[in-house]
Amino acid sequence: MKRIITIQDISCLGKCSLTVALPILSAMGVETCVVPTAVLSTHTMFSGYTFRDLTEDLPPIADHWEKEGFRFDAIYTGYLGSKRQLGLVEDYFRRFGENALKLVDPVMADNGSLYAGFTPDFALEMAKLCGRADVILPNLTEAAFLLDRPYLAPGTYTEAQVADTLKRLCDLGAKTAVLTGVSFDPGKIGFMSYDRDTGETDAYFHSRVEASFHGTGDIFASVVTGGLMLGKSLGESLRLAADYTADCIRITAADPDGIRYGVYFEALIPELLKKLGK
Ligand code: PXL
């Protein structure tokens, strides 16, 4: 079995981040060996919430995983609430990441707005995170913030555009940037990525819902690290994560509450499953 190291917060309500990478990536069948980076009551997106942060538990996890010689097969960070953080993150990708592959889901921003608590300095310090990554899967919003370059709004731009972002955030460092989010139609929505290595440029597309869910981008960044760990290309994985994130936003967006507490992952798993033959 696959070991993998995950390191993003707790949100103890409102799916995302933990409490949906944890669950996806077990049922995929992949060992996931969690580093919780903060813990909040809420994600950010309800107000009020609680904020305990643990900056400080992640050098002395990190400390008593080398000394026992723990061995991972892949890192994957998502939401990481503090410079500091990406910094030790770094740490992580030194100490375990030599024989690991190195995914970072730059999770700051959306709708061309950063989240609450971010600041454009922030996302300069996350790009550098993204240029010791193998694979970097950031949206429209937060591959303008890492790039500094203005937003890409919905309608406004065009494929060579698009193309030209890939290539910057691969220039950052990264081996593979994936564009999530990407539209060139207003009734279709997806991915295109670009590998540094190949030149190969892949995009995939279906049809909009219209609908947006908080979560939803850790759904499709765990979904691929797990089609990755199981020896799938990346192709395969980034089309059977927005598949799957699809038909989650999907049957949740008949159901309004979806719009706070997050999509309705759990319902899918077993159709993920069948279609990695599990
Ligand atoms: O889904 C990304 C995410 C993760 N963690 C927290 C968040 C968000 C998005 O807003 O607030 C705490």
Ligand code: PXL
Second form
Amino acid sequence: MKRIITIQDISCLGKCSLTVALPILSAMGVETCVVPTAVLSTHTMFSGYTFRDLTEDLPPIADHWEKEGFRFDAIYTGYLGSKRQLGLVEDYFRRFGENALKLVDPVMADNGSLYAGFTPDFALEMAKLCGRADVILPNLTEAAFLLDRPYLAPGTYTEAQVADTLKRLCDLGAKTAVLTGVSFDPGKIGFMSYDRDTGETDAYFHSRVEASFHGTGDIFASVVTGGLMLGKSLGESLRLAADYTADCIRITAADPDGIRYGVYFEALIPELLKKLGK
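Could I have the structure of this protein in the form predicted alone, to go alongside the form predicted in complex with the named molecule above?
FYI, this one's just the chain on its own, none of its partners or other molecules.
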């Protein structure tokens, strides 16, 4: 069984980050070792949530694991809340990443704006972490801040511009860049990717669901990581993740509470496993 590290926050209520990554990866048959960066009473769609920073716990966890000689097949990072945490993740890469796939989901922005608490300086530090990864999974907003370039707003960009953005992302140092939320047709949405070594691009689109939910990027990144750990190619893993995420959004869109709590990914885990032959 493959064993991975995932480093991101955990919300006690609400479907995002570790409360998405752990069940999905475990169901896929991947041993998932968690490094929580913070504990929140709820995810940030709710107001008045509590927040406990766990930054100080990251170094002793790494010290213990290194002392025990633990080895990992991948390191997958999600939401990281400070420049210090970015530096500590780089330390995890140094200690445990020599023979491990390093996948970074640079969660920090969407719809043309940074999330609350983040700054352009943080984005440039995140770009350095992305440069140490094998696979990065930004959306178009995050790509703009990583590259310190204008945001490609929906309906304003061409395929050539997206391809150029992907190549510039790989210039940061990542082996493969994947842009999520790409759309050249109002009724379709999907991803484009670029492999620095082969120079090849890939793209995949499905029907757009007119709804937006918290945590869908975490679902996508978790399934991609799981697919890669199960021996699937990156293209296969990306398609599996895109279809599963879209299906989860569809079954959630009819429920008015879905927007608050997050996507009902649990109901379709059996379908995901069937696609994997499990």
